[in-house]
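Let's start with one chain on its own, the form predicted alone, as structure tokens.
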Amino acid sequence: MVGAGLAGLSVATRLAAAGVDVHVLEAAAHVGGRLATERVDGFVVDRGFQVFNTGYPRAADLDLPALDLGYFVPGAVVRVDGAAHRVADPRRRPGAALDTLRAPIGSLPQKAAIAAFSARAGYWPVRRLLGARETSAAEHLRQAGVGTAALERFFGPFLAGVLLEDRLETSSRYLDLLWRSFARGATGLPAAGIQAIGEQLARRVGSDRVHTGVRVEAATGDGVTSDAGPVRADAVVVATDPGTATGLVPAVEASAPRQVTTHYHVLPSSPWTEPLIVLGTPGGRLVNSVVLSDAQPAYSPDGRALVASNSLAPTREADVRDEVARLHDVAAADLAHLTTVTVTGAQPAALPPLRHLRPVDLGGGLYVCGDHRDTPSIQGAMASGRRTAAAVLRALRPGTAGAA
């Protein structure tokens, strides 16, 4: 195994399940990926705004109480001229729905008609969601009826927030997949920080069989050539991220032109009541704007309030200190800048035709997994790594019922 992110962790436990001899080497220090946290003056501190999602289907792959999540309101709240207005799924947050119904993102009908689209998301059968026609995530809204409102103070900045596009450019299909895990699920914070997730799945592995800091300079289907020396193998998974995977084995094309800026700063106190998600406004540099020791009280080490804060385009702090502080109606003077984290290459993109099930098996013992191989997200990871893991069994063990 080349690479001990999701993708690669979760072919390793298929294969260490499955009584395979199986070995992860990880240029990185720590495992996980993209899915990094560091501790900045005992902050707990991802790289980038990180969620994960009860709702993805491969979240049955682990053990979620183990992790102690903490969890966001499902919901956001909406700013207009300066005022603050408070969106959230009536069906979870029956006391929501006066100032749902209030909220200025559309009139009445057009608000039924974000209810139906949620519905159809969260409740149609995956191959009738994929089966629709396939058209673009805003053309899609609109022909479902949402209405002008909702698309530019709701719906774009947070699906910007997720998809890391502002133009809803995004294939049609993945918005219907990505909506229905926030339909069914619920979104939440590690207590460990979203790294967790990643040593979770290690720690079945084997800390004997993932080997970090051991950068691998060639694959082929009978082994690698890395900086530790040669490794002899029956087959080979290549799990990196896609510019890695390209230079390993250039059949594979895959890219990840998505980038995010994070800003984190500390407040004494949150100004929220709720661990809701704060949408950026029209015109704004930010996405989004969140709370994260609301939802995750253990990522603040004495109560502090720590915020982050997004940008799609690279942002100095000083670019955006008065952009937060408008947003949390706080004093610009308030918020201590604690550290700002820009990840490039931070997702692949899901333009139209969607291509979420492409090969992993390259032939000849090589096999190529990661989220550009699925969906660009902890989701398509996961699923990417079990498909490719029941590919490898076939291989190796021939006439295997039930491989992976």
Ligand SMILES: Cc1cc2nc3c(=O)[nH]c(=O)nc-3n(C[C@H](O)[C@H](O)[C@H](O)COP(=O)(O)OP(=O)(O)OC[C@H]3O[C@@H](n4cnc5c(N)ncnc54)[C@H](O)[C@@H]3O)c2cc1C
Given for the second form:
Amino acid sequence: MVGAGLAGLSVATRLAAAGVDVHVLEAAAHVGGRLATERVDGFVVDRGFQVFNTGYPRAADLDLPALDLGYFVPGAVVRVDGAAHRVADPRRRPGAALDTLRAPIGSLPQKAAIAAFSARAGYWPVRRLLGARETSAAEHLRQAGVGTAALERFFGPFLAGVLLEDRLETSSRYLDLLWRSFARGATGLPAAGIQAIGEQLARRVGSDRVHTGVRVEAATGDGVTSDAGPVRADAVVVATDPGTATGLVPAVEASAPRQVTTHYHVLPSSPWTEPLIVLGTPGGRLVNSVVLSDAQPAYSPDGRALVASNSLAPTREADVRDEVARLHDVAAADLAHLTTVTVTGAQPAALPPLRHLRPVDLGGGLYVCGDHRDTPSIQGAMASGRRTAAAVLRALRPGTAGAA
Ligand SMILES: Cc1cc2nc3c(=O)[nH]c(=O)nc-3n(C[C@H](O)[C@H](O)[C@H](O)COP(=O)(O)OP(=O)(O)OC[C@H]3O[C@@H](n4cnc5c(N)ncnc54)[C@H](O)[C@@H]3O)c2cc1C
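Target state, the form predicted in complex with this ligand; input state, the form predicted alone:
In what comes next, the whole complex appears, and the chain from above leads the way.
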């Protein structure tokens, strides 16, 4: 295995459970790949704002109670002319139904169209969703009748923060799959940070089988060359980020990478009474800003509020400080800057046509997996890992020992 991100670890857990002599070579000093966390002045700081969604089908592969997730309220705060409006899923947040009905994101029929859109994504069979005519996410929402106000004030900034693009040019099919997860699950943060997800999987593989600090320089179906020397194997799985995968395996093509900049600030206390994401406003630099410690109190060492604010284009803290203050209705002077992170290869684009089941078995004992084979998400990475493990096990003949 090359790479201990969620894709590689998802393969390795399955191969290890099947009795295969599997070893994972990971270039970084930590496991979990793009799900990375560090401590800054006692705060839990993820490498870019990211959340885990329990509606992902592959959530079934994790021990969720052990992650001790802290949850966001499903929905968002929309700011219009300075005033904050709660928009929440009335099925799951009946107390917010009146606020949602009053929120300036369109007429009642348009709000009914939003509810119908969510119900369709949440409860149609996946096969039927994927069988619908494909277009862009923006066109899909327009055709659903959600209206311009909801597009500009709610869907636009909400989806920009997830898809890491604000033209909503992403495939409507990916939007349907994503919205399905939001409609069915809850988003949360592990108490120890987002990296805890990868660490949980790595523990299942076994510390003697996951080798961090080892960079693979070349890979074939017979083995790899690494900076620690050559390794022979009956099967080799390249489970790196898309850019590295295209370098190691020329047959692999990857979509353009999306990027995001996250600014972390500390406030003396949270200005909110519940954990909700605050959406950026049209014309602003930020797509959203969120008090992480409202959802997951363990992110703060002492009860102060940890705020993450995201822009798609690289921004400097000084460029966004006033906007962060406006979104939370606090004084800019109260915001203490903790750190800023820009991730250039955050996730691959998912433009139409969505190719979410790209081949993982390249033949001759060489396999490739990662979010670039499925969808650009935790779900996509883990689903590609599952498909790849099945392909490797078929080739190595389950029940007999083999090395991977
Ligand atoms: C800022 C940000 C926000 C995100 N937000 C969300 C979100 O909210 N929800 C969501 O579902 N998804 C989100 N994602 C996407 C999600 O994190 C990724 O889709 C997923 O983690 C990809 O996993 P992977 O295993 O395919 O790749 P990676 O995590 O990139 O793992 C690849 C591994 O390979 C290693 N590697 C690379 N080259 C080599 C080499 N030569 N030798 C050995 N090892 C190598 C890397 O170090 C890495 O550990 C976000 C991503 C980012 C960066």
